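Take a look at this single chain, the form predicted alone, given in structure tokens.
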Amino acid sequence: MFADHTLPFIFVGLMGLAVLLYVILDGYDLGVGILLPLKNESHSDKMIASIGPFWDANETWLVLAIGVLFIAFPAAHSMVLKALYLPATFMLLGLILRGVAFDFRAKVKPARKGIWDKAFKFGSLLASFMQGYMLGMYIMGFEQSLQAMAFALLSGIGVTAAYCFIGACWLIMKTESDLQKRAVGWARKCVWVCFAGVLGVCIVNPLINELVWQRWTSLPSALFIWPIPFISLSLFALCHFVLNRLPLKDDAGCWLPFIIALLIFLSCYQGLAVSFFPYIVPGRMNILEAASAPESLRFILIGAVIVVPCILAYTVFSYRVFWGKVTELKYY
């Protein structure tokens, strides 16, 4: 059905799709968790309610991405997990803490609810920062140097800010009244922190990564890469313009910041993909070198053709059912 040399690229595309959907979908609910106010129970409850039907299922895409990496690219999986064992462990601890806190805040006495709100907030912050740190180390090819660690720390801050930004945009779309106004304020602050992070990566990454420098300065790849920063800059400017005018009468345009945030995430993701393709581990291992045997990939593809559409269908269905403005938080 497919030639042997095309199978690894099919699975890279599948893994890339899973990572992109995870970053967007779990990104906004991690951002909501980081922004969770600790001194306003009404706002906290509504923010939790806005992500309640989705947050757990959003993490399915992370499981799928890691599963594809493990099965289709075992050599790369071994290299990545070996280099990122500690930050990956801390990320998982953060995600576990979020899950525990989400359930426990609904069952404890009101006086102890704040403890689990703090746990949810800390778990969201820890998971977000570690994801950014791992991204920075990945971009640096897992180089063990002070320069690489500094870049990874800055990447952690940038990804955390980006999640806060998209989380605030989600709240603008899903909430009303005072909480929506508060979310607009959060988004106005986070958008420029996020912009500074993207600009920093665009400047620093080519300077410290020879592969990226060659890709950004040589034809024809430069023709595909250079428009991306300018598109991102335009989207940030547009988002700033829109946020300065929200909220509008009858809640018009409340969905615009979230759509712009999606496009910003997509353009940044595209920039990284174009910069490093065909390497699955930058500068160390390409897609064909890391791929499993064609017979294994062909067998796995059968399962992927069945499972991935089911996950997509469930995701679309859940967002369709729970679309619209959030209502008061209720536990049954």
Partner chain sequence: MDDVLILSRLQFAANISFHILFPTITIALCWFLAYFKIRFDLSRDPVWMRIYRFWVKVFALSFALGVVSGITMSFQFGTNWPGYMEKVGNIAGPLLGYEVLTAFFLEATFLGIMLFGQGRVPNWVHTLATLIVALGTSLSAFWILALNSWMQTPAGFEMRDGIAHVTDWWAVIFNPSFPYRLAHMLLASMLTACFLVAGLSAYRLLRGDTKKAPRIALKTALFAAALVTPLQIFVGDLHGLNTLKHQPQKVAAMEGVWETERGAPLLLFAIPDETSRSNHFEIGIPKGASLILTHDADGEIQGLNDFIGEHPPVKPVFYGFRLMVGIGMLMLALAWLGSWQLWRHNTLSPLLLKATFAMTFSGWVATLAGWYVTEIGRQPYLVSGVLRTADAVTDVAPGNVLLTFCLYVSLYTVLLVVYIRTLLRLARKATEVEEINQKTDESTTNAPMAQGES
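Can I have the other form now, the form predicted together with the partner chain, not the form predicted alone?
We keep it simple here and write out only the one chain, dropping partners and molecules.
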């Protein structure tokens, strides 16, 4: 069906899709988790209800991304994950904590609910921060130096802010009245931290990475790269403008910030992808070097071609079922 040498590129595309969907989808529910107010139970309940039907499937995109890395690029899988052993473990602990807190908070004694709310918030924060930290380490080529760590810390804060931003935009779309106003306030604050983070990565990335520097300064790749920061900048400005006017009468345009956030995520993601392609571990291992045997890739490709469209279709179905403003869930 496909020539051997195109297979790794197809899989890198699949992995890219999984990472992108993960960052957007789990991004908003992690963000909602971080924003969880601990002192307003009805707001907390509504916020959690807004992500209730989705969080589990959102997280599955991470499993798919790691799965494709594991299937298609086993050598990169172990290289990347060994280098990120501790942050990856902390991220997993965070994900465990928030995943179970979600269920426990509704089922334990009312007096204990607060503890699980805190666990949910803390777990979301830990997982988000560690994902950003790992992104930073990845960009720095897993260098174990003080600058690398400092950059990774900043990247952790940036990603956390980005998740809070998209989470707040999700809430603007899914909630009403008081909580919606609060979400607009959160989004206004986060959007600029998020912007600073993107800017930081844009500046540091070409400076420390020769390959990226070349990409940014030579034709034709520069033609694809240079529009990205400008598009992002105008999206941020547009978002700032929109957020300053929300909420409008009859809730018009409540979905606009989320769409803008989505486009910002998309353009940042594209920027990183264009900077590093075809390296899978920056500066160390490219896609072809890391790929596994073609007969294995072909076997899983058949399944992926049939199943991935089905997954996308029933994901859309599920979002349609739970379309519209979140209704109050009855907790007991």
